[in-house]
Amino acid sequence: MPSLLFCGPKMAACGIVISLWGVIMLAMLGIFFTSKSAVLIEDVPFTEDDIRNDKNPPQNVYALYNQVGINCFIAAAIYVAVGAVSLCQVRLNKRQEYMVT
């Protein structure tokens, strides 16, 4: 039977720690972007031409805030998937320790 084990115990534990931090950080950033935090205005991708040529500039900036927030939530979901794979690898490594070949 082929083994699904593809990384060692230390790498799997590191993957769990990094994914936990990524989920926490990106979820918080997503919340702050969707609540339109003024501190994060430098991270919203717009130019001055976008504001000058538009008749309703706050709505476009708010839409960009929401889009960046959604992108942060998507990245957090990817980190959840990476954490789940790392957790499976930790369990497979523990099972491998108890198996006698």
Second form
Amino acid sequence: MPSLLFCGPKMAACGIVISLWGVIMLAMLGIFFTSKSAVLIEDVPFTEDDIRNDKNPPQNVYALYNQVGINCFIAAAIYVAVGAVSLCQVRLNKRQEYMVT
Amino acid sequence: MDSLLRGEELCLAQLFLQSGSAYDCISELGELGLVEFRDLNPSVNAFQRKHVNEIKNCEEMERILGELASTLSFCCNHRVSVCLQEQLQRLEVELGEVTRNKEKLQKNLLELREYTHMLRITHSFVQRTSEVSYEEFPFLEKDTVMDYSSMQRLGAKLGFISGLIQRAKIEAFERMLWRVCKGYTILSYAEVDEYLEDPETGEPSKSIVFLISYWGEQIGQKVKKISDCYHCHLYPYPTNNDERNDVVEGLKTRIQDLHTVLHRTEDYLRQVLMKASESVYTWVIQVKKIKAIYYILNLCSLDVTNKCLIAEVWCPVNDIANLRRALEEGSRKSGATVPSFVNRIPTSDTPPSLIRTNKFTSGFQGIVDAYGVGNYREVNPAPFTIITFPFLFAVMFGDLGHGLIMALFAFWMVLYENNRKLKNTRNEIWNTFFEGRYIILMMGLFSIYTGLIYNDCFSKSLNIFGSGWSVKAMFTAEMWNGNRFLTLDPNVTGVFKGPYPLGIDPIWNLATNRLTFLNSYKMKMSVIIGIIHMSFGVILSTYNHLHFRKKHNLYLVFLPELLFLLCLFGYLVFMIFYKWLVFSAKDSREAPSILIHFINMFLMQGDGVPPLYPGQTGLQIFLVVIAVLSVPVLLLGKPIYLNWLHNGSQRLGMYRVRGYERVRRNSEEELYLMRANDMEEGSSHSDLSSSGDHEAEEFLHQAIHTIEYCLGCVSNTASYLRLWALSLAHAQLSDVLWAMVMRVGLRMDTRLGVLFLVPVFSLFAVLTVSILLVMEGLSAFLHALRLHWVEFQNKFYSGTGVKFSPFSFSLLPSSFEHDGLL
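I have the form predicted alone already, so could you send the form predicted together with its partner chain?
Full complex below, order starting with the chain above.
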């Protein structure tokens, strides 16, 4: 079976750190987007059209907020997967260290 | 815990060491690391010292150990106790012999192998040419009994020279032969298949076997000389087949024997090295210790009776008991009958400064010491730096998210601080960060706090308590009809419901005039923090004045300094607070500019602008007058006072001299007590003769100090504005990073847009760490450090002292570590 190890110990550690940070930060961003925080208005991709031609005044923008929020949650889930892969790499690296000595 | 504030009290002590037990006593002291030795023979150079031979022996041992260590690839720890130097010399001789033997054997083996190759290959020449069968040389196959003397064609004798030459040289060799011998020689050659080791360089190289046949004695000589020039290895060429076969058989057996012998030699060598490797590390440490002890013994002087050594040491007063115990232990170990003892002696020299720190305070003490080690028993800024430095850093850094990451990183380092891999890496940059882990932890925690105050987390504000501004109230007031900007006017009812409980209101993150508001706030905050920091520095100087018993400094230096600072800049701070408290949104149109009032205060004009409060003009004139008056007091007060004191004492001195003749004993005691008292206090009364010089110097010194202080007050206050500047830069960089990186990922609208967010986020993370944490962090660190070193410390700290460096084995540098051998 070919070795599943494709990155060194430092790269794997970076991977774990970034995934952890990504999961926490993207999850919190998702929560803030779905609770329609005003501070994040610039990050929502709305246009003039959305505001003017709205049948039900804030609902278009709210729908966009929800969409971005869900995007954030999906990205957080992907980072969970990346984190799991990095964790495996760290364990494999440790095992290889033992075998060499 | 006086030590961290001021440094420990040190005293000069004399050690009387018996000659027999001197070595052991100093060894004990080295283990404990209590005292610093003074050089009692400063005029003697290194080669004239008493123990120079022992030190030479130590260096010899270090050399042997260095060579030993370089032939070993591993070592472990075992105990060895026999006489070190003999052991090492014996080991060196043995190793040398074995290695030389091995080299000789290998050379022998090489020769034999070359000979074998040569015989084999020339045999193939013979085989080859015999097919063609020249008439001129009827060859050995045809006639077994052939002597070279019987080949007499052209009346000349045919001779053979055979050997090996380096492949690189064969062409030149051939050409040279042709030019010199002009056709009287025939050269045949062929390459040897395997790589043979070149004895000089030790690298494998290709050789070529050659066979030269020549006519005539002279040509033979020439050919031999040429072969010598080209460093050929010549071997005798056998004349007939039987001889050749015999030689080949003999060579084979000899080669086999040599292989066996070499194998045995290598085994023996490996055994010797393994045994040595068990103790090499201990030996290195032992030799280091011995050398250090002899250095210290060189610093001691011999007493009159020549039986005991005298050493002078600086010792902390609290450690004298430990010192005594160490000397007793050393005497006991050496089995001396007469104990060594210690005697404290009074001195007028200033001792070095010792400040005991633990793992938390050592970082902060390090950054203070980098500017200058404090004078003996001067106030140490380090305990205050523990709080003010992270605070000033945080004011410039001020982001909750970044502070959190920094604090987590430092927390990880602190948790794993006993992990050997982290402690012992050679990477300089990592070592710097690791040594400062507590500093970074404090900086991170304080940054979290200032991030909450500035309400800035990765450039976004957090709405924890609910904003104090209401947009709906402004909308219902219907004042937006003609406006381009949607302004929230706090004077309209219901718009401003009250201040945000902690920090800046989150609505400012959405405002276009956010920077205008924050700039005003941050600039005023920087000036306020600066004045407080500087006043604190001036107040700390009272500690020094009181400790060194120069009470006149309190009235003539401290008071004018403080009055100057507070009357001018303290009043500015007062005006800032006054404006904040008294003027609200209602009278924002008539709110005065503090800067105009401040300038008018100096120009003594009060008419142009309405006063802030009744009586302002009068108060301002009063403050300016006090500040201006304090300058000459600061400039002239101390020199005049010291001059008066001096002249006064001169007159008193005259009385004392006369009194001395009348009543000897009393005034002698008085004089002695007075002088001893002065020495204890550290102030010195100069000679009566040099009083004039002393005065001028004192006056000049005070003039420089006054100018520096007064001008410094103004420039240093302005210098604190960097707190505003850096925090603005950090906030803007953070904002730009979010807008240009993260927003791109979040605004993606397509189906696959969500996957784009993943790499965008990791790019955002990497850039945050590298630009905002590392670059901005280092920048804020540097500026906070500068504020401490220059603006804070020049109010009270002189930093011209010497650090106490005790004699301790653990502090000795290891030359082996530099070579990476251990």
